[in-house]
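The chain below stands alone and is given as structure tokens, in the form predicted alone.
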Amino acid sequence: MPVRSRFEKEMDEIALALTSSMDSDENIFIYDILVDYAHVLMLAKRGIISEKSAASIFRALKKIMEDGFDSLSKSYEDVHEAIEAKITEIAGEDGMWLHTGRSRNDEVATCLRMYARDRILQVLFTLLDLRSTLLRLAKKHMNDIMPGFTHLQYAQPTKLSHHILAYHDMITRDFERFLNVFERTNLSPLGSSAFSGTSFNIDREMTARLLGFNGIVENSLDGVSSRDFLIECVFACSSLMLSLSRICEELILWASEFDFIELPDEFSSSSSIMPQKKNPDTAELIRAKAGTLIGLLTSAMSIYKAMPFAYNRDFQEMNSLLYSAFEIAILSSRAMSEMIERARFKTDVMEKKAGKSFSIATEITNILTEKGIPFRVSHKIVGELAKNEIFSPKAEDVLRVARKFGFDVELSDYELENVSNCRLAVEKRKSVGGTSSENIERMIKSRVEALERDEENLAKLKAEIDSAIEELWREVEAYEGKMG
């Protein structure tokens, strides 16, 4: 039963149902085992507990890990109590040394940080896939023309590759946010004990190293009291979902009356009554889940906002928010990568609509400005053409309006046709980041190089953690072998 040293009565069933986190603690089961291994190994090496007790605890932990989370009794408040009780059941009195110099406060904080860092890595690897997909699409559609929009109105001709690169850069910023959160998350609070440290001669740096952390959360009160890393994780997931939602919104629009895209069958659904329908359900649900993430972030911040130091049980309510946030972000990112890669972009329709609604008006304005008419006057001249619905003007139409504004310049039909050509128009935008081919080529090249660097750095990050955990296993096995 749960640890209740000072109480005569067991916890009421209703109170236990309210306070128990066992339903969601499977998420940190393996991390609790690892934390126990590292903590006990450190205690034994420091001479705080006997080698015999340590070996007995190791054997019990191995059995628990093999049997899995479902072998634990659900009558406990949390997985930490359940594992400790199981260890004592298997190892007897030796198991009672497990919790020496430690509190559940620093234990759960450590488990959560390990869970979070692993999920951050999962998100990062998934975003590498998505970025790679987007770059392949940008390269494939390097010179495909499409209409660009502001206020959801036809605005200027652009390139599909340029548009996709904007998606890529937005996702890359989310990637960078997760990297920044990883740095602050991958620090060990283990050894903080309840909040003020411990009088036992523990080695916090040792346990941090064994568990693959980059260092420790030095202040023991801060170590157990802080959940800003958790909120940052939920925020990063929320930010990512906002990005995915915006892309999905466009895919949904493009698959409708715009007719710019054919979404893959595998990521669409049909109507239960209208056989002709192809519904963009996957995109719609990703869009909706962005709202769910905003709710999770609001909940986490609301719980945290007035929490006094040190530990409060309110923290427990934040854990499930973290689990849900990562689950949604990872699944949605994977779905997005697959869905957009398999989609068919209707580039012929896009190009046909690129010049719709007088979208080359800005180009006419620009050539008038190049001929010496102040930009704002040029704007008014072309605006009057639009007001009079002269959407395919001849040179004489433009010059007639220009003279009304007191300007007499030379403009030929040939010049006007050149600036009215959508393909020529996009190539004229040579300013950095614009739609010219040289800009697009340069942007794709630099982003592919950045992606390769990020792949290499991320693989190194994961390898460092894997190596630390492998070293922990080796030390535990060597210890068990020494004890027979």
Second form
Number of protein chains: 4
Amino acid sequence: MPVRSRFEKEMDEIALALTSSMDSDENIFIYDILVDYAHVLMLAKRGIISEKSAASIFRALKKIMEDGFDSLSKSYEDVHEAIEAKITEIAGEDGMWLHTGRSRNDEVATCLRMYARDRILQVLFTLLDLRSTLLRLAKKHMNDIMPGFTHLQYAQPTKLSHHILAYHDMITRDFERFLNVFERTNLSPLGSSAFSGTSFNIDREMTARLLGFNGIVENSLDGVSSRDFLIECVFACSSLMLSLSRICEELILWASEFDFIELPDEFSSSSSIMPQKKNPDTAELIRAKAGTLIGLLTSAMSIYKAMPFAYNRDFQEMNSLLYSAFEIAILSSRAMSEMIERARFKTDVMEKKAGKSFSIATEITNILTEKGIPFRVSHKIVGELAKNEIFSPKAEDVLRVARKFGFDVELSDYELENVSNCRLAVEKRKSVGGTSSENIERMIKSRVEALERDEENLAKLKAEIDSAIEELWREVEAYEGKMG
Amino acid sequence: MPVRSRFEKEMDEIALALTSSMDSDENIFIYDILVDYAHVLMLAKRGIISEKSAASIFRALKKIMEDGFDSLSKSYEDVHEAIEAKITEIAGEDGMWLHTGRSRNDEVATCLRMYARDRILQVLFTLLDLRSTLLRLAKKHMNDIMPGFTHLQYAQPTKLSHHILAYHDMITRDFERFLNVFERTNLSPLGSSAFSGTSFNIDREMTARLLGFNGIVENSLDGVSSRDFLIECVFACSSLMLSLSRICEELILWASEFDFIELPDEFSSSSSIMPQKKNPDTAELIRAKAGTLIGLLTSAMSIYKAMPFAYNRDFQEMNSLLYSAFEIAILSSRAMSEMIERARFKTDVMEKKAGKSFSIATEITNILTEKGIPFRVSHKIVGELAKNEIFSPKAEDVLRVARKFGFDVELSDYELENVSNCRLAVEKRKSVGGTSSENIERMIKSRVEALERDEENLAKLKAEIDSAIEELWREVEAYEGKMG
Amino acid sequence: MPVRSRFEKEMDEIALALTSSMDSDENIFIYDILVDYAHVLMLAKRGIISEKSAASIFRALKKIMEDGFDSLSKSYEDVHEAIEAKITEIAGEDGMWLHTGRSRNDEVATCLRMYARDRILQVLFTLLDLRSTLLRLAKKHMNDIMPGFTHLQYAQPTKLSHHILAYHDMITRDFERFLNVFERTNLSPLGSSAFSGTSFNIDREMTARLLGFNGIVENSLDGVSSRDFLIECVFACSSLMLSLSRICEELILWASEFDFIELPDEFSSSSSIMPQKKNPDTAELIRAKAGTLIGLLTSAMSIYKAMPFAYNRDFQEMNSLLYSAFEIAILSSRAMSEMIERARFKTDVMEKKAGKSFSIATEITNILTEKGIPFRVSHKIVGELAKNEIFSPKAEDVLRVARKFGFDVELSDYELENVSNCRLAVEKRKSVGGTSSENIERMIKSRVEALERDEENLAKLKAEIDSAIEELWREVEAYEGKMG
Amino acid sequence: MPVRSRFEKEMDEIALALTSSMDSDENIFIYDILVDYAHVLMLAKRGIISEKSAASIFRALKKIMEDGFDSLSKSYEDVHEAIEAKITEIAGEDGMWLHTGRSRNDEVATCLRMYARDRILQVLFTLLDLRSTLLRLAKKHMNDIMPGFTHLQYAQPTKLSHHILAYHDMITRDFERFLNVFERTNLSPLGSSAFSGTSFNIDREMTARLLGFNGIVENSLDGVSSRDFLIECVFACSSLMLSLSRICEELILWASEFDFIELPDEFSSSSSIMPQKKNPDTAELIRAKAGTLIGLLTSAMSIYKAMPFAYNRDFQEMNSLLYSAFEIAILSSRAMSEMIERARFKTDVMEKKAGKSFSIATEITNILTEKGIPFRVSHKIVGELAKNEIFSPKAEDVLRVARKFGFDVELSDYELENVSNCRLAVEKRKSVGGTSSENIERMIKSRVEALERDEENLAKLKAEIDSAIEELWREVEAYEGKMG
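Got the form predicted alone; any chance of the form predicted in complex with another copy of the chain too?
Whole complex next, starting from this chain.
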């Protein structure tokens, strides 16, 4: 291992098992190769290394990329060392120019940011799907009535579409958070070298552009020492998983005694001994993985706390947290999108239960208030009915209690039935964002439009990176062509 | 307690001790009063309650505000209930109209968002101070040489200004994160009512505007059920504390054996038995509080995971996490700003140690590479010198080893001394963001400009909220005037 | 402030706000006084300070104890400094002998261990109550049938007593964990001084004995530098809260759509706008506080990670985590014990639902297996019935499917009804620890006996500490008597 | 997949990727096979299945064990299902009897407990090594002087042996914690079946004995629903890693500017561009992995919080946390033991720095106190010297300041030099557990004896399990023999 030149002894076997990152470096294999291409191209263009050396390295990189990560020896500290060693094996002395003007510190930081930026885009595309699914469901169940809960107790009748739109808006904020993080992530630290820059005449803007970055992390010490972008990524994943866990919790409850949903077979398991069982395993595991993510974030932050500048090997331990976070977030969002799309909402059961447990009490309170009884008194009147278990009161019941509280108003059974009808009750809530049909329609419409805008913007972000990488390939090929 | 009308028995004493939030609600006392003002003003303008009732409530609120939080009875579930009870005590039946068209669910969510938004602004102003302090220090130490470390080992000579600029850029990203969070936080959920909106003809946009919000959380279920804004706030605080903990770690080390700094007496403690001790207690406690913040975030996320919609009492437990997070973040940032400003950097010691432990090895490697020896070979040559403990090599030493590796180049002692001079070495790193003077000057200049822009923007954000609240007061007063 | 003798300037106000522990030190106020008593008594007995000085200090301590924590000035770094200052204020020069042969480092460690040990005992007594309550409930509901769930899906009929016994056993392990922690906690670090012991001729065993410790933390560096006992305490509290959170989750579900329980009014809240609501707030907040505890533990561990020896001020930040952890654990356990005791289990509803959702499928599978059909085939046969929604199969239905799978057995409707009867089904599970009556009775009996043993042991532990403290008071009084 | 008999459709591919545990089940492969052996042996002995079926299953198990985990298809939900399918593939209808009287719920709980118990023993053996290494080092450096630090500031001179003994005692408490956890872990849940026991006439005590368990988890619901043993294991690992992180932090500091240690080459890395670098990578990664463990524990607790009984698929997500925790703890402890054994303590540097920064101030304070000046006054006197930077005071300097404070004592330069001599100072600290030679010798002696006792006990624990498993093999072979 070339970089150990100052030591007498090789790395101890246990120490290597503990310190090597080769078991998770496959995640950044392709990015390291891209970084090598861009760096070498820049070195050659700047005349820091010869065109011949550059061409040799390009050939070696091509071979390594084709052979794939598994062909690398696992006895190295990391993929960067492994690839450099392999290049030298293939390209001989030419390969020994590769590492000019850079360090593993800026190299790995660059790879991690490319990895993260690409995964952010992947999450964002997945979330577009999920948002689209949720909007379709909201549309489909536009007018379906269901019971609403607070504290898991029957509270007020509501609409399934309104409920699903709340899922949508929650997920959309996760979408926005990833967009925020993208901006701070897609910046190039390449050329920071060990931490203080380099005396070689490198061009950081060029490598940044070739790798599709939106700019550079300017201060070279900051470039290699900062992992707040990584922590932010893990946080955004955690936050998304919390959102998904809340939906899963409801799916699990609704597939249980509430009986509001039938989950698709393809996302359920049975029991090894209880043959009748249909278990919501996918939802349970997404919920559990939200817990995993909380821990991944905790790990990352605990490791990072009080880390002195510049690079410390501790940072390496954070990398696989990033990989796991994205893997879980992407897989879970996809599964959620598929699972909820194929689930069957039992709207008949929902409607039947919408008025359960005196859930129209608030409407009765409100009509009394409209008739001139102060709200807090109306609330007491209806509370008294509840205490006496008069859950389907007649007008006379209400008026009797009202009189007890010193209020004499008029109320007909017809009026009372009117507010007690769940379908009518939900329509009466015309306050902006409430359950009335106008509200629901307006919310769906504006969200569909926002989704379309986000789809366009995201496609553009993706295209910018893709075309940068294509340009890199073109330049490399042109270069190889020139060299014959 | 008015809201318990349906129960036979009062709350159990242990249960109340466990469930009441009165011990931390002082944090949102003033916000609850503002919310009451805005809500009642809107109710009166919409004709939902009488102008007389509104005026009575305003008078009661004024009294409560003047008496302060401590005058409220602590035997309530929360400050919302306590204030409503007090209003009714003062205003009689008029006060019983207060809660028309809203719920504690949207009320507390609104208070929390106002609290959070104001604390975000406070953090942002504090961070402007800290950034400004750091830029002043960078300017002051523009040309001071110091050793740079990786793995806490002497790595390469660098500049104190370059190091401090890395602090600055790290803190500036924290600043940006808080700005992102501000946008998602400063939205009004008021009028969401229990979760499904209300049949009263309320005006959500009006209350939002009066309270200085930038818009509303539209979907009413989302409005009362979402606490991702709270978690984001705690995360932004945690992330900031991690940044501060890194600076503190360095201050602690530098005030120890490294001997790079003398911390101000006012931020140090001594020992109860060792009279000579000067301990960096403030830095230690900021570092420790970063750990506290990691836990606050963990608590918030663990509580929030798998919470079904809409409101659950679990949410209440998250509130004091928010308060603690902001309190710690604000206090720590202020202390950091003061402490680092008044610290004395021992630039003489730094410079003396800059070349320690063969830290110019990289420069020798680079000059050999410039002379045509492939980088990886140059690295081995210098590694061999290190292994043989030749830490101040003469040209002949270098050339002898180079020849051993098959490379015969020219190198004079003069050239070698030239690269071995720390002052010259740092100037050679002209790659963008490196340690050369042009780099440092450009970085300081552009950051000072960015700071000024941020100061203006922040002042504007603040002014918008302030003028909204002033408008609220004006409207209330005009209203009171009208009522005589 | 006496200990700052080497400084020119007083502590900065922000720094003091950040670093003073006075806002939470009330928790160890009484312990610090006890430590002072024991330390001074020992110093006098050893002739290190004069009897007169000791007597003066005793008088001052008595006064301070009577005046209480609130009478101390809050402008000190901590309660230790505040008390010493107050003693000197009262006792003059005699008070200046107090700190001989010790340090705040061993002093605070001793106070924390006394605090923790007393709180552990408090938790243990509370858990005895809870275990006792659960055993009473198990006895009361010995034969009540209920549905059992896995994945929150109807699984098999079971018994309420069996379910409650599982709660009991889970809580009993928490009890054991606290006992384990007690042993490592109740050891005295007093006399470790700053970290290396002292040249004064002190007697560490004597102060340990006087303060009711079970021995000493021998190595003096270990004595002041270790907080694993604190972390263990927080873990034991977290672990207990997780157990309670699981019970709470079930209470919340059971009080919801499952309808298995009516929670006591005294542990429930209502809604500010929905007068019919009865919300399980106490259970929700205990559940939430389990999340808080996870975070407290995370904070403690994050702070403690990588702390160099000996004392660092970071340790102070861990103290209030300990206080919060115990306060929450004790309050929550008490509330749980009361709440579950007064809850009404709706055993009629439970029994009615016990056989829901084909939950006797496993029993049918088992009888087929007993008749010679391999278990996995029997499972498939019944799975086929489930797929075809034959949830109350006749013998003929079962036999037809069995034949399809190539098995021809005999099965009468009588036999089938027999295993399908929930009451009979639960009795058939005679495997040790299963739901049969013999199992339930044996489990209750042995647990009641274990409870009695634990009650005795705990009383003994408590008595040992109490009598040590009484002895301390006696010695102090005797001493004061002697001095006149 | 046999257990899905009730479904129309196969598991969705994404759902399987999300829910299958096959990627980590290799950890319990061998335990699942042992469980199968013991379970089938018991079934046959009890006459629940035929001897022929048992023999067939034994043959299949042997084949599966020989082929290894990798030969199993990865398309199953878990290793239990995969092995059962494979057995049926090999043994035909006989294999279909395997799952009689049990469930995957008790099966996986049993496997996890066997895995955990074996890993606990592995950790314990590793910690015996580490303790032994530390005691050897303490002995070797019995009389080596070093500076002691608090707040990372020079505090008092101490001894290296005393410091290393503090490491030892800290690690020994971790050892004890694992022993506590072992007792609650090594209990068999096998036979709990789904959660309510079984109607088959199984013998839980027999399988427990055959698998080397120390007893059973009696209540069957508790048996399958409890994962507190798992969380305890992860906590014990975390706690150990915190201890190791503290040692690592010191090694990193000591190998840095403090210059107290030379770490072995085999546990160090160099830099890819700075050829002189010798970085403490192993220590850094152990420190970082302590952060990882904090997160693993957080994940486990967050997942487990509020889990209703009985089994939920969420539990599965906790398994790999357990595997990672043990893997890291074992590897890190081993590395620590090797690394510290081979490190070179630079005792000359330590001794030279022992008296730095006026670190004998406390000794001067103490001698003044012994001469009759109250301690707090003595402290002020020496504090005044420190403030005036008189760090090597003559007797006259001290006396002058003492007089200023109103105290006139006698003090010769000889006396002063005597206490200022670091070697003499450390010997004066004869308080139990202090730095004097008697203390050190006694501590080493008693710890060596305790180590020997622990070695014996641990060997016994191990032997009990080993002989149980051997007995299982013997019974199986005898059985196969009988069957021909």
